[in-house]
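Let's start with one chain on its own, the form predicted on its own, as structure tokens.
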Amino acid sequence: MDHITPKKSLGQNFLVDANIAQKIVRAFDAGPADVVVEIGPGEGALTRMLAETAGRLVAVELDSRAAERIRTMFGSRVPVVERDVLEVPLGELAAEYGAECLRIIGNIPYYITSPILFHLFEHRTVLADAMLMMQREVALRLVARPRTKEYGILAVMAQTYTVPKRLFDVGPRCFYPSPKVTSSVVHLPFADLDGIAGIESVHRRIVRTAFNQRRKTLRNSLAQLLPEQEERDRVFTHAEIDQTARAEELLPQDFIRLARIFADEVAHRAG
């Protein structure tokens, strides 16, 4: 069968390597009683193999062309949403085929990598881990420790929402059309950290706001959160954080206790 042309627009670099699809499938570990939903499948590489193994198989892919492929290939083995990922409901989806929680896996474009992440975050509820390749910069990030120049908000909510682990990278030829950068393979079971729910929105201010100005200490970087000197202090005070550090030194842990705190002084403003 021929290759599908690839879309720069759409970032495709399709997996070429059945040695490399059979290590990924492998780990993933796809059992009769998973619900597996894969993020672009596009000629198919991973889906060959999910197929033969996940208790059921859905496909979302935006590309028409690749989601007819997977259609001809699987008929109704394999449903194909055709959507954007970023528009499909999760939660619905896994209503709909009957699973308290989904497999993530696919093969994503490097540049909407992030925004894929966060949505995959927001939805972690109904998801019960993902296996995804990306561009090996970006998966160092989600892995990256404090006081690193890879720390930063990916890291941050990686580690607040997930237990991320980097398992192998995959080099370029494995690819058509072959990227100029090396790809690694990461694994995120979803598991939140003690303390976040309920505060995940101040939470995320929080950690944006703060690292939008990495170079500048806590008391100025989160200045137009906390205006007043006097809160400020009180909050840092609370949450046992040195004002004078940066957002790079803060454990995630840290910042959902600073959140936490701040959520409560908001709180007692208004009150």
Ligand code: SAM
Second form
Amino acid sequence: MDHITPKKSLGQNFLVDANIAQKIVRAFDAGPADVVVEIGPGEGALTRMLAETAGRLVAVELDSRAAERIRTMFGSRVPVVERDVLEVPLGELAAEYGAECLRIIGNIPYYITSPILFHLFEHRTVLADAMLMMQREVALRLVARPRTKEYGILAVMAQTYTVPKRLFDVGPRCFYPSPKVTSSVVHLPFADLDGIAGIESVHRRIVRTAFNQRRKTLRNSLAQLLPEQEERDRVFTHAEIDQTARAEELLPQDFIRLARIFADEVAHRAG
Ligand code: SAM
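So that was the form predicted on its own. Now I'd like the form predicted in complex with this ligand, please.
Following is the full complex, with the preceding chain placed first.
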């Protein structure tokens, strides 16, 4: 079959190395009980092998030409949701296929890597894991440790909601057309860190605010959220966090503790 003419605007770099496709699908190891959602199947490089092992496989593809190709290749064996993945309510999809949890896989379009990750984090209660190919640079940010320049919002969020593991790199020549960057395959089994339940939005706000001014001390970067010095002192002391530290020095667990005490303080203030 001819290649679909790639659209740069849709992040189309098709995987053309069958060995790499096989390596990804083998590492994912889908079984007969799994309901798998593939994000952006494109020309079906991963789909073909996934369809052989996954109990149920559903594809989400925005490009009508690619969606049509998947329908032609697999018929009713692989239903296609022809939509922007960021607008797909994954909970409804899980319910439709009778799955408690979905498994996600995809060589994802790089122009929306972060939005896709945040979309998955938001739907984590209906997800078991995700196997994603992304730019190596983003993969390194997901697994980054504190006190490194890669450690930021993505690392804290990924390590709060998943246990990210970078499995292997894939060179540009494995794709058509070749991207400018090296890619990595990352596995993200969903598992919340203790204490995050119920404080997700406060936590997100604190992490974003702290890292948006990452060179400032926490005392300064979080001043807009906690304007009163006295209040700030109370929160930091109670959370056992040094106000003169910078965001990149805090572990994901530290952000959860800070968010919980911050939420209590704000509730106290309101009440
Ligand atoms: N999985 C194929 C492969 O490995 O060869 C294609 C990967 S290509 C990097 C990304 C795919 O995601 C393309 O098929 C593209 O059309 C699709 N895509 C782009 N934006 C999308 C979106 N917002 N929602 C769903 N699919 C999208």
